[in-house]
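Below you'll find only one chain, the form predicted on its own, shown as structure tokens.
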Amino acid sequence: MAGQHTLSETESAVRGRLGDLELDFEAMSVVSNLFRAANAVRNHLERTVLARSDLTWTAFVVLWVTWIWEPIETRQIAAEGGFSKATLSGVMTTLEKRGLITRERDTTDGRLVIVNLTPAGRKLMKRLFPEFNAQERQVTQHLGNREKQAAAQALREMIRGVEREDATQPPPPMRG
């Protein structure tokens, strides 16, 4: 069948599937689940409110994180967006050439490249992130004020275990 499967389909072909195993199916269903919804969301807002300001969602979080952190390294900004440092070099210059970030070296440190937001780029995230804000507030619509805080604690919790678990992993070997 051509297209996207619905999330009651894909869980049935799930349990069809996989069902002879002993498997923790509500663990798989919480962090397929929060896959899917972020997909839909990050597509959502996408097509809405970034398309409208011409950005990628990658391009967004570099501003939103340059925002906030500001002024940042680079190695930071994809450290806080989950993102190559390839990826952020490329959206970076793109960024640059529209005039909304500043990259300069350190002047301690030659190796670190810092990035600022220009008034351009501060001036756009004052008005983008309203608009922003009222798309979130479209995708959980249909949650109560409740269930938006039982579902970001429940997401804190997650992120946490995965931050205490990776602190005690060794680093990955070396490709090279």
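Between two forms, the rigid core is defined as the largest C-alpha subset superposing within 1.5 Å. Residue numbers count along the first chain shown, from 1. In this text, all values refer to a predicted model and were calculated from it rather than measured experimentally. Compared with the form predicted together with the DNA:
Positional change of Ile68 between the two forms stays under 2 Å at the C-alpha, relative to the superposed core.
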Given for the second form:
There are 2 protein chains.
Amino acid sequence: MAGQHTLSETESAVRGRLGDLELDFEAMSVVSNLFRAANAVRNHLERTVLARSDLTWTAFVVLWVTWIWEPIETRQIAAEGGFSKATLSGVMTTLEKRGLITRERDTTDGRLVIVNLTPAGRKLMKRLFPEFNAQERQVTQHLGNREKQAAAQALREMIRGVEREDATQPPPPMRG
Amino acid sequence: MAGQHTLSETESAVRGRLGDLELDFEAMSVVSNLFRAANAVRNHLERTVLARSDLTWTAFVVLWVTWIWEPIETRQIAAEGGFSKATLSGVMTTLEKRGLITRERDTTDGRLVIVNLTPAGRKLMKRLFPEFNAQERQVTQHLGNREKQAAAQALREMIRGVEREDATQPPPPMRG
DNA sequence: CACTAATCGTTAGGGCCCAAATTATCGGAC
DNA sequence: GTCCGATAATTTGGGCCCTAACGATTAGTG
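Please move on to the form predicted together with the DNA, as the form predicted on its own is already shown.
Time for the whole complex; same chain goes first.
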């Protein structure tokens, strides 16, 4: 959101719209940069690594999670990847058609679906992940070791800040 | 990606797949947490603040950018919001139908489209942004002031790490 | 004046993404 | 055994999101 503009430019622009309400501009800056960074990194990795193998971001995440933890249940992939099971269903259908994963019903619990990579899927990941990780290193190249750990920690704190809040109460619908 | 599992659990699982290749697990952790955090925060804000006004994340970003910088050109909204002009076209059509923004061609340069909020759009943002910012504060509640600034800085460094890389990489399209 | 290249916004097509509804299964209580 | 509530995955419907192609406009060149 606040992109080429500095924080204080944006801050004074907002004050011009809202007056001197109690606003947390530091929080705004963190959240804003969080999304700029996530978008930028995602687009970069899609273009540099994933596009050559005709994979989307989410498809890669599904493959990665499955690669590491297979055999794995559908719901675990969704939780690990951070997207809904509905999204996962569609993506897995695509990956199954391309012969990269297999789906089979669990024999002891008929509700579950167990996911595995095919040999082709494993071969792809073995080639792809080192390339992917090399770009992850590029993306974080300007951070020192200490800074990387601090960043990872701060991001975890934000996840915690959200999950704690979500557990409390869902708001009543009110549109306008 | 690495969610309920610790970094060292994931690290040893990856080593089991790839052996002792040169991998940057710290970078992996930062990128992984970046996306978990972005997803979590986005979903949280959509549910707590945006859903009540029947707005998607991107629609809100478009309104916000326009609110702060109007009158503003289409391409600037896209750059500021971090998505493609194609995406923006669709979202703006939705917002225009709902009577929250207006589009008009620039009189001096017929290629440009100038975007403004309607009075209803401005009223909505004046109500919505304080709620949104309150949640931004919630999300960052576990970060100290110093930590917030460090986080925002680290995220900017990652954006820089990407943009620098993107500027060097793209193979020039040979035309003619 | 053409002619050409560059730029802007839109549209087309394919894929992701979510909530809600749906189908199927399981587990416990009777 | 039969209900009933909980759980798992999928489908549905609407919206976002990208790249590539397109039409319109502008700017630069001779």
